[in-house]
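The chain below stands alone and is given as structure tokens, in the form predicted alone.
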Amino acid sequence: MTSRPAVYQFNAAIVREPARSVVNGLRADDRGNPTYEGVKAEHAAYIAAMRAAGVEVTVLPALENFPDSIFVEDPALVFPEGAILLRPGAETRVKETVEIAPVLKSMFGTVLDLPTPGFADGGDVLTTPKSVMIGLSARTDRAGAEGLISSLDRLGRKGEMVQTPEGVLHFKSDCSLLDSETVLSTKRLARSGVFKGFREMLIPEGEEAAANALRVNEVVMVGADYPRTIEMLDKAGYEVVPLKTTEICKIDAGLSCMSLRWHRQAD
């Protein structure tokens, strides 16, 4: 029996090209529209960083009718054992699941549908060695989280429900996994005690958006606009890859939501 790879070890990923309509993407705070050219450049750099980290990246075509469809992590979850089709909590995004379903069914032997009722966004889901944490938020409700826990159980994974801080879009807006024992977290999320049993590295004041970092194999991808966080991680011995996220941050996005990542087993 082979052991599972570490939860941050990936050799396959799916991304989707940004549509020109991405400038109309959803946002909680209006910081102005991103530019299509800016988002496309940031997305291209993200794909290049993934490939440099040893990941085979499948690039799906843009979907003009879905401005937020660049954020492929919200309508689905993927694991070596299979995929789960989710039901995004924003009405304009629900049909993104239909668009990505055929791709996942061509790549995974097991593809599960989220049981009804309820909503769940992948941005609220943090996979750790201990469990798959599901943050209740404006986009993920209790029924959706309960359905996701039952789906995870079918894949042989343990899910647990946690709480996203008030006013925070997604659970992973405020945290990310750095290694098997360490999480990067905002102070407001850490105060909840949700990461008991983990070593916590806390984001410097004013750089809260940096919490949505992304560990991929030997590197940690971090928004380039957060120098104190980058310095902290560098001093702690992590190999940091700064990536520009200025434009995608205008539509409440970060690094984790732009890809579906898993470790594909050898045939």
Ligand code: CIR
Second form
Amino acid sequence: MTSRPAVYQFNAAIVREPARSVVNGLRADDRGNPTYEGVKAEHAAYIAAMRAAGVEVTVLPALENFPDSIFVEDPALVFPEGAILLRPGAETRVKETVEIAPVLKSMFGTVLDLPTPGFADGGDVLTTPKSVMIGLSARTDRAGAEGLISSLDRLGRKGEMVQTPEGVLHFKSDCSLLDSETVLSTKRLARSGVFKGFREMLIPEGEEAAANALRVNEVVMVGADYPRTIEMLDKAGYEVVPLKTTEICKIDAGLSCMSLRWHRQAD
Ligand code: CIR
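In place of the form predicted alone, the structure of the form predicted in complex with citrulline is requested.
Below is the whole assembly, all chains and molecules, this chain first.
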């Protein structure tokens, strides 16, 4: 039996160009629209960082009818052994799944549909070496999480339902995996005890949005606007790649949201 690559080892990723309509992306609090040019620049730097980290990136064309479609992480989940098409919990995003389905079918031998009923967003899913954690949130309901657990089971993965803190968009808005044993988490999420058995690094007060960092191979991508988090990770020995997220942050996004990542196995 071949062993699985570490959950942060990726050699393939899918991203989608931002549409001009991205300025109208969903947000919980209005802090003004992001600019299209700003989002595009942040997205381009993200793709470059992915490639520099050793990932082959497939760039899909923009979808004007879907302002949030740049956040390809939400309508699907991908693993070396197959993909799962999800049902995003925001009405304006549900059909993003239809758009990404043919792409995944051309790249994966196994593509499963989330069973009905229920909703689940990829942003609520944290893949760890122990389990695939699914945070219940305003976007992912119990039925969706249960359906997802059964789909994960078909792929040979163990799903586990957990709770996203009240008022937080996605489970992964508040955490990310730094290595096989360590999570980066906001204090409010860590306080719930959800990361028992993991080493926890806690986000400095006031930099909560930095929790959606992204470990890719040897590097950890972190929002450039969060100097204390960057310093903490740097001191702990992680190779930090700061990336600007000022514009996408205005529409409640961070670094994991902009890609679907997996380890493609050699044929
Ligand atoms: C939304 O509200 O759906 C988008 N504006 C942000 C999605 C961020 N996605 C993610 O964290 N996975």
